[in-house]
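Okay, so here's just one chain, in structure tokens, the form predicted on its own.
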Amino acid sequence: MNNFSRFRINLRKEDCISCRSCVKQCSFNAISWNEETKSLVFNHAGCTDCQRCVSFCPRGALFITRNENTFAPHSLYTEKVLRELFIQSETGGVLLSSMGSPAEKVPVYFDHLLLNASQVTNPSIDPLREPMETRTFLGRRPAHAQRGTDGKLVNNLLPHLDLQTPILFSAMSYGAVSLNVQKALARAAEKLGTYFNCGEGGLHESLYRYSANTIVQVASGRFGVHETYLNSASAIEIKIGQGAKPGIGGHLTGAKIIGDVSATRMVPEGVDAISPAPHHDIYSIEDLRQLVSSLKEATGYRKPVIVKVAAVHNIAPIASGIARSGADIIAIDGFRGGTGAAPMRIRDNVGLPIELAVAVVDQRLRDERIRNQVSIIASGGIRCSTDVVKALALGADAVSIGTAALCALGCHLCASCSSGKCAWGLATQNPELVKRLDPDQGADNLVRLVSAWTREIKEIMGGMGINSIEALKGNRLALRAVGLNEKELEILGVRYGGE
């Protein structure tokens, strides 16, 4: 089985100039140089198809293909199933993988939703000539406006987040990703007028200067949590769960707990950082309310509190309880949310797509007349600007992106994050690999990506005859579905195309 590789490294010998750039760039030891024969040697089993060697070959002599060798065909025991059986019989370990679930049998509901467009009776809006408002606010809203004795409006806004675009950067912890990744995210968030989430690994001291654009996280392991940390951000997120691994905790190997990672997380070097599955002080909504109140007390009631949960089958009543716990924002992470490492069986079989979760939560909160008490952030499978618009129309107030942001930084989805050998310097703490990402260049890439999405959102809203994000939120009348059954339409709250 060890000789059966997923990928093959191919070389056009007539184009190769033996510069050995590919050897230097391969962090998985899949390419080496034989000094005796003066030729490249390929270890196909080590190849992850990260495309680093292909990208840096000056003559385009290298290319990666899937291994053409296959197992005997079987309708039940497919090649994927057999490969996983062989791996577990050899290692005795849990199958781990990175990034989001590639489950092909679960529909991507975004791809079944179409947006309405304005025509004669409701003219479209030209975003080049008329103002389009992409600014949005996250947090609890006052029940009503108040005026003073002089008739002027009284600012009774509770603590909230002010976003220039309805797109945030998802939680990615220091240790799981390099410090350069977090620097790029922080700098981009500052330029864009949005926020990045430092994840459950604490906040490196060099990032405190970005506090106006930072969300800090309190997870079950409480890694890196202290008073200064809580006050060095614009919002605090209590992480209950995440889309790639609902119901289980986190695990960062001791190999990544080195240097500043150790100091920031407040974990001894070389010791695995294991987050328990539950928060051991949260076993009810009442317990959650107490933690929310404690965090607000610790920060002088100046910061909104977010509660992050995975999209699961009873997400609607869970969200209803969270809204009543005193939390200001609910972050819902869908089935296709990415991660650095998760048990493959859980990643591919547990949870709900974000589209279904957002729709049922938004409707439940509306039915209970508490929708204005809490904002909703949707994440997990947001790939492009149209996904953003559709998520907002289904009921979200904003979205957060993780995998898309990593792709802007160079990620090629080789799903080998847990190895710590990321060829692009993202999911690694190896000093030589970390240097491969320039945080300034990475920030520029992120700014260009989100700016492009924001321009597209304006164009889409203009075509719909809508000139603000507020008019889009929960506007499911602007959506029509194709290729879905009646139950799916009912859950999404969307009419069929043509209705």
Second form
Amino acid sequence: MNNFSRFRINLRKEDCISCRSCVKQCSFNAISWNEETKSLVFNHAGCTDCQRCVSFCPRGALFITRNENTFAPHSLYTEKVLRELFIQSETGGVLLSSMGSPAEKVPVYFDHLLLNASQVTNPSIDPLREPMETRTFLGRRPAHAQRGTDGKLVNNLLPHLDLQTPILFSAMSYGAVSLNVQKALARAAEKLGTYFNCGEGGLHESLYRYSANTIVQVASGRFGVHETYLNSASAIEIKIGQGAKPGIGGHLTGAKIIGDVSATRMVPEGVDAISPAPHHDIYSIEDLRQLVSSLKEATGYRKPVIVKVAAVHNIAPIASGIARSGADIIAIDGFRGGTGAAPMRIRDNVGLPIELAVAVVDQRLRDERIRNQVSIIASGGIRCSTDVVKALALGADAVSIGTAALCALGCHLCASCSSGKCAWGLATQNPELVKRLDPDQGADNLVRLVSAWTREIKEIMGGMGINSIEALKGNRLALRAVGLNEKELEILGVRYGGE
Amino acid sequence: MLKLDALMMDENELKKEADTAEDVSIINCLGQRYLGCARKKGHMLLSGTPGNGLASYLDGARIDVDGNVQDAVADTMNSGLVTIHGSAGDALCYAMRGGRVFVSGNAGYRAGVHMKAYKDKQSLLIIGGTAGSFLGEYLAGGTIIVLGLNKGDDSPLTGFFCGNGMYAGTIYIRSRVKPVNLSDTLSWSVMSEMEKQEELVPLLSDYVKIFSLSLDAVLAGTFARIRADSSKISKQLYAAV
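Return the structure block for the form predicted together with the partner chain; the form predicted on its own was the one displayed.
Next comes the full complex, and the chain you just saw is listed first.
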């Protein structure tokens, strides 16, 4: 109902030339054209503030505001709480949300951490003049250097991933996002020398040629998983959980299983695709070990295996178990990890911020002297280059980005992914909308974004007097905290500013 | 055919040797895991007790086992044929995508969970004896048949939670006794003679040949069919915020 809409569409009439571009661009039916009155009609309730119409208005005549109408202020029963009560009493539905959790009361620890820099005693390094290594290797390290009888080093490296920058693209499945999004990610990964992850919806045949930059996923539904799929990737990720919905399975409704999505997932058109919450063949670390081993068997021990888990309360012992399961890489997805659709109560109340999770996992694996058996990929709310640097300093080997990558492709965080109507053509399978993203242009945007971050990372490292990612990993002395309590400092393994 | 004796071999050694030939016969298997993993071609003849993960991701080969098998057999199997002249452990055929698995004896817990079907890939699991709890949970396609030949058609042939959460595919049970606590989102219908002929004969004909059974004797029992009742499947109701 328009009276209570979240947003209002506003028009500066004197600037409007009635080109109706906004009508064409809006995929949420919030703007239409009245032929009789020759004027725009706004359905404010449909507006998601995706900014598509604003971007395409040639005269800058449109702008979106919050609805000024105000519910009676109440510190407990806020407008958000009231809206949710109204929706549920009207529909009886489980609240469904998209994108990472915006929970305001959960601290963003990255914002409480400050980086160090060199002054006087240890010189800083100028990345423009001196080499600065951002190349990163992910995977199990050999326990010892080995030499042949001739005294020369024997290459006993185990299968690993080789990244030119410690940033990967997070798993986003074909079905949740369009094929054009995956194409843009794949092409960007190839140019950047990093990896994209096809998620659990299978790998479209047109993407097989990016195998040197592809990570494929094996989730509980095992959709599209077969020998060719496994061998069309540089690494295989077993998806146990996801930060936005720890402990929850996936459900792609039959309505979205059409055309190529059906063929790629190998699910008949119109039939639901359910990923059960657990893998029913994994009830223990021993079972996980078995799946890791069988995947390695199926791929001739040529590919590292990643186990992806959501950051939850016991993440440290869980990670220890994963490290002992034979996995080469642990991917930890934090509380703020993105999603195409997740029950809102789960998203906003379950799990741990990635900063705490990485810190405790790194510490636990070091304490158990198994840290070099696995690499750690951190994800869930990595917004900028300093988040990357801080995550590495807390103990990650690399990070992966989902939401930030989507923003490079046009996403404005309207968080309506689950509607399937994404006006930017990202989280949709509607052919008309999908066309809105040109995969090549998208790839260029992604390359620019990640290259810019990489330059910033080099500059920050140079300022610290560090010239390689290796020297940054787990280097918590490079961090100081502000505005945190002693317990938080202890868990993060970081000293207070000034200490 | 390559002949191997697994008695004193560890699993890596055995796998490596076995992978050198398309057709291989292994005697005295003693728990060595992942035999036949992702195998595309040829014929594997095993005796003794092969270990966990036998035939996982199997991609076209035929594997015959003269003996019992352990857990996670035919996990995510893609195509091919596995015959087990004995019983199977837990998590048999998990997420199996295609091909056929024939067991002459019993199957443990979680058999056929989340099996599926797509176009020419129609997974089929036939169990000659009985099955443990959680048979065919989350079934997304394909067919499971439990014959209970060691029990008769007047006994329950499965454990608890048979077919829970299944939303496609079919489970056939050769018994007049409904599985305990069968979910009310599933339909249970006893089959007519004509239905048995039409639906079961094509599925069972190879099975009875392989295990030297009489098709008529097998079909003489009462069969019932379990399918998801689409009118009753409780779809989670969502409301977008």
